[in-house]
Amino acid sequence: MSHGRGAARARGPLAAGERVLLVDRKDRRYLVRLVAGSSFQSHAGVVEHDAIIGADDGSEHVARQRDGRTGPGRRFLVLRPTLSDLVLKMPRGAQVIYPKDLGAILMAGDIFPGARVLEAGVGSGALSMTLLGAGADLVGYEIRPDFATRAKANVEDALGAGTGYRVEERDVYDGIDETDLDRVVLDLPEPWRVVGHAADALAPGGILLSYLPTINQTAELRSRLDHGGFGLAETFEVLRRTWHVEGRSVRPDHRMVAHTGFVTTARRISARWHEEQEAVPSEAGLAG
């Protein structure tokens, strides 16, 4: 595998080929790319890019009207993207992972800088800038040729060219070529089908980390770990809550994103602890 770091984050000026956020007064965001001579066009009136090249990340631009006039409401903030913005604005082909999960994964994953790391399942490759931005060594597999072709180009916008970032167009349910691996991440309907292959490519003590969108397919996942070689499964979803803050106005906001996805990780453990361990009795059983 190549050995991805992804690229610096950019400082200083605002430079042409830069994609830029661009955020009105109500809080709605546009994704921009920077070009000499080009204009961004919306209802608040037109935002030369040139006047944007060599600003400062944070800085404030009033739109003009097609008519040359200028007024309240039509400025916007102009912003160098996060990693989130750009997962919730790129283009997509497959439903992205949200970030309030992709955070979670890396800790789960417990994702470092050099891991050894196969990822099954790209779609639209916001799970894989994540792990490349988090030093992790990447190889995907990915059946569908138009969704590598897309989370190639989304990483290469994000990350830069120079990440290593490698993706094979292959079904893993048919093998894993790859050996010696820190962590197996598979974003699937089917992974229990995986679970036999990444037995034999991960490394001891190594991490299988799987996204399921449903509790049904996560207990089939379950099921399959119990008698695959790996132990200490433990599965979780994240509920993230904003809150509205306002002068003496402070309660939760209204809407939140809730369920999304099932978080399960399981580490790659020996045969003799694991024959052992199903030969004690449960606690369940003692109790009964």
Given for the second form:
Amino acid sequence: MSHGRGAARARGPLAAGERVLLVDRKDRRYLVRLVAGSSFQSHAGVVEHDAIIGADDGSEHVARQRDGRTGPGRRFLVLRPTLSDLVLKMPRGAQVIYPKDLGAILMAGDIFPGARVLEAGVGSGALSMTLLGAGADLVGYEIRPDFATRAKANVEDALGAGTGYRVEERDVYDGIDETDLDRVVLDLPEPWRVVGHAADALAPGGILLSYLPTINQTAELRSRLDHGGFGLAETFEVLRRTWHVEGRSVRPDHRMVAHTGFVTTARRISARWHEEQEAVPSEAGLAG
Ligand code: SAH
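Starting from the form predicted alone, produce the coordinates for the form predicted together with S-adenosyl-L-homocysteine (SAH).
Let us now look at the entire complex, which starts with that chain.
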């Protein structure tokens, strides 16, 4: 591993080869890669890529009507996608972690530039691109070759080729080869089977973080952590309620995502911490 390089992001006018988000007046969103001479077609009309290439991020474009009809076409905004946009729009095999949880994971896992991080399994790469975006020096273990390939492609699409991201096709339940890790980040069904390996692979004080869909799994992980050289364990979930804000109608949106997953973190600590408390000789006893 080398020092985290972070991930370069494009700035300035929109360029050929970049992906952009086209947003219509009804907030329908389309992710499109800009190719000179190409065009974007939807029910709302046709937008030439050449009109977008060289335009500003956030610029407005009017679609030309198809089948020779006249009149003003529909309008689109064209924007560089955010990491959230990419996570929600990218091709996925496995279920991705949602942006609300990805943000919380960065803080709970204390991910920093140059942090040596092992992630398993990598699935579609949503968490990988988030960790890399925060500057992690990342290795992923993924048991399914098709997911490993998909994750690498998604990460390269989102962040370019220079992130140093490496994915190994292997079962993390069999062990971890990396040593002196700062963080181990898990999104798989039986993380308790990784606790022993993670205890060996983490540097003292390192953090294990696990994302799980059910509280039964979380309870099983928590009891294993207490007996495996970890301490300061915490579990939380993130409830995100968006609001409708329009004129005098200001209220919570009617719908929200009620449940995604539980995040659990723990620090690698002295194995003696959870042992039975020894009798501490009292000062009176020592004096006597
Ligand atoms: N966090 C990912 C989604 C992970 S889905 C994202 O945000 O996109 C869970 C992944 O763990 C799947 O791809 C599955 O193949 C992988 N997996 C399950 N058990 C595993 C194991 N023992 N070792 C490595 N990968 C495993």
